[in-house]
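Heads up, the chain below is alone and in the form predicted alone; it's given as structure tokens.
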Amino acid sequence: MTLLEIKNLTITFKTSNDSLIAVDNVSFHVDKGETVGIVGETGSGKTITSLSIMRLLPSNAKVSGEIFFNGKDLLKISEKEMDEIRGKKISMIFQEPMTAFDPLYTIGDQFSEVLFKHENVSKLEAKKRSIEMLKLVGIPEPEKRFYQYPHEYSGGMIQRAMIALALLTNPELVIADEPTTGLDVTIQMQVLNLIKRIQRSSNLSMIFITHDLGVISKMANRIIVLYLGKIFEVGSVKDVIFSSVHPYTKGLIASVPTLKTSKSQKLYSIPGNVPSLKEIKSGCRFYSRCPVRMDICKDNDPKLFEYTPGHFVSCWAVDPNRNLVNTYE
């Protein structure tokens, strides 16, 4: 059963001189209990897409399309209705938890504030539930940590606290935006295992955002590959990681070291840099960096088509029909 459905999402930022399209006609869905991974380089539009679901974009952003959550279009409801959903039914694990928490208030105060806002609980009940959640995510001495300030937490603990805060109100959908950025490998694996365990036990739906294909292959049921606001490939982990066909996806995979990679072996690097939104012209957005580009790619924007059942790709080089008929819904 579908919990979240995004249709033709386009996000445009107005500047003093121009209008820049950061997310271009993106459509996807998240089923109940499913984890959908969104992967791509910095600047691909991953975080902007997630913030549009939360309706937390800056005032100069114009959003069009539809974002249905439990059948209700989040772009059309009032701010009051959205405020009741945000943090209660949809929560977010932010990329930088140390900046997401208010340094002037204790962790316990901030947890309790969320419960006071969304649920009719006493101060004692809020404390009890907050401590239970801190314990659930593996924070030692949760009774003591409840009274501490964010700066008194280590990097690994503050990330766990961010996860605990996101799960505090038993949400239906959690958006995890690069939740292990800046953590060492050991702590990263602990945090990923924690998220996965809680997601499975609670049957949570999740959007997991990262630039790391190795991480996403362990966390997601389906993967969306995003580049400069366009979807390039969508499919199961098997489709995208082990049977990828888009040259951008292939480049991302080739740039990840494996156990077989020797110290002397040079990793593949996708040529060039991600263009700025101002540099985007007609045609495929990956044209300037693509190793298999053709004449048709320069001026014609490819559309998503079903390459194999459930596996969608947007690339002229792999479209046997070179047509614009089949699109991903």
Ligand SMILES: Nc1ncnc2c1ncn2[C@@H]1O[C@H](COP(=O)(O)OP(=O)(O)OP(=O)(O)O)[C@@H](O)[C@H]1O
The other form holds:
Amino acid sequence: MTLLEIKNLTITFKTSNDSLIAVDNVSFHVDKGETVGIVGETGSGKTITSLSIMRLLPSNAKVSGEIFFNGKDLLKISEKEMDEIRGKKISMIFQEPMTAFDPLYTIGDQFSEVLFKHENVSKLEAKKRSIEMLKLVGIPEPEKRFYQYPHEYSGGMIQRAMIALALLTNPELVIADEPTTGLDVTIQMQVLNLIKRIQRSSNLSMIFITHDLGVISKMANRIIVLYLGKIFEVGSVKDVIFSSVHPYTKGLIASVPTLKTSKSQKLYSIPGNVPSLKEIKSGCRFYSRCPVRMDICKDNDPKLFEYTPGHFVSCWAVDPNRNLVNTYE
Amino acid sequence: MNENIIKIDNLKVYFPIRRGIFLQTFGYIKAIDGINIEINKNQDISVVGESGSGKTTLGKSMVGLIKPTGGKILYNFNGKTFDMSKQLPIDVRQSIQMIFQDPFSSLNPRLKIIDTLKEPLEIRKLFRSKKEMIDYLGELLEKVGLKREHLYRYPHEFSGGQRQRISIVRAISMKPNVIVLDEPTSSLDVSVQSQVLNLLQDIKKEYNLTYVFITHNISVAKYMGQKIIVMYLGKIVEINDADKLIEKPFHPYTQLLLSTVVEIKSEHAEKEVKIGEPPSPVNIPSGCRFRTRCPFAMEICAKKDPPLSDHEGSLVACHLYSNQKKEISVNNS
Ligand SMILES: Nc1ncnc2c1ncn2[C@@H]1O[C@H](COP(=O)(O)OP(=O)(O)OP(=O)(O)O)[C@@H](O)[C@H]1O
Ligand SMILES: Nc1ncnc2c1ncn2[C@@H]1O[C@H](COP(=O)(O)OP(=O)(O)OP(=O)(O)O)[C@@H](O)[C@H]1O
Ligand SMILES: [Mg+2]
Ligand SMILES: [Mg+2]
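Right, and the form predicted together with the named molecule of this protein, after the form predicted alone?
Shown next: the complete complex, the earlier chain at its head.
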């Protein structure tokens, strides 16, 4: 069953002299109990896509398209209605825990606050639920920790507390934006296992954002590869990681040194740099860096098509419609 | 015989914890607590360990940015031995360079690239004319995939990967023998990381450099170093050839680190690894400092700090191997 369905999402930023399309006609869905991973390099639009679902984009952003959550278009409902969904039905885990917590209040106060806002609970009940949740994410001595301030938590603990906060209201969808970036591998493993365990046991739906291909292949059921605001490839982990089709996906995967990479072997690297949004021209936005580019790619933006069942790619090199375009020219 | 380029002898770096209006010393953070390393010329070393294990402190001590509390770092340069904690002639000091993690803070935002790059060269008067120096720097920029005209731009006009290339140019412009790299690719995207790592490998060969590569990514450590040093709370727990250390880690901490690596295209078994919380660096456990997280902790571990000693070619600091040399089967992932 589909929980979230995004259709033709486009996000444009107005700057003083021009406007930039940062997310370009993106469509995807998240099923109940499913984790969809979004992977992409810096600036590809991962964060603003998730902020648009929460309706938390900055004021200079213009959004078009549809975001159906339980059949309701989140872009059309009133702010009051959205306020009831945000933090209750949909919650977010951030990379930087300090964006989720206020340093001036105890963890307990901040947990209770969320429960008071969304559920009609007593103070005692709020405390009980908060402590249970802290315990669930493995915070030692949760009764004591309830009264502590964020800075009294260690790095790994505060990250887990944020996960606890996001899960407190039994949300249906959790969006995790780089929840382990910058953590030690040991703590990362702890946090990933925790998220996975909770996600399974409560049949939660998740959007898991990262630029780490290893992490995403551990966490996601399906993966979306984003490049400069466009979806290049979507499919199961098996499709996207093990049988990738798009030259960008292939390039990314080959760039990562693994424990098996030998020292004498040169790492693959995608030539050039990610262009800026301003530099995007009419054709495929990977054109300038693509090892298999063709003439058609220069002026025609490829569309996402179903390469094999459930596996979508936007690349002319494998698109059967390529010839149709050619005959037009 | 390999030429010894750096010898670290019982290095200790303690940071005082001060409190109160008179800033009394309340104790010490033992960031480096007695370590010995020998680095041979052209034998790149990678240093791994969790946050707070002392990697950066070690790197800064090697280039003379931190004065040791105890012990020595001896550096061989042109057949002479220098103590890194002493005042050094400029050519010696510049021959051991450091590149930092954050390409955004390591370049002065108010200076054009040329002004940042020329400063250390002018101190040494390496060039007869300004033009000669600019030619030299322009060539280096081209070598790392940038352009000559970039000399006249400001740091904010560059991406993270480009700034890291500029830091590399700055380091190699002084014709060093050794470069300490402190997480040089941690803030970069994977595609940029691979470009920078390849560049570092090429430059190493061309300039005959020895790298000390600090990272928390073990795959990168293996790719960049012939040897890997594993640090835990200011001590070395294991040193071995990179391939061997990955293939057969002996220290329980090395095993823990390896079992938490999340890699692409590998099976992510759903094993629950017991990870534990690292203890506070102010209150280091008695005996072996890893014992509070160690699944094999024994009585002796609380009493005696195990020394680094040879076990099947690896240097390991663990009681499992120290006394009786018998093999104890450990559940190697
Ligand atoms: N308030 C804003 N005004 C103008 N442009 C913006 C604004 N916020 C984001 N952008 C642009 O939108 C694009 C996508 O940004 P976003 O933060 O979603 O990237 P990301 O994929 O999350 O990157 P990262 O991996 O660095 O977090 C970028 O080009 C960014 O510069
Ligand atoms: N200038 C300083 N004053 C006081 N304590 C310090 C100072 N520099 C480092 N420390 C402490 O010394 C210990 C080792 O720090 P160091 O920065 O060397 O660790 P690291 O291994 O580089 O960690 P990371 O992976 O987070 O960079 C830490 O406990 C740190 O808090
Ligand atoms: Mg982001
Ligand atoms: Mg460091």
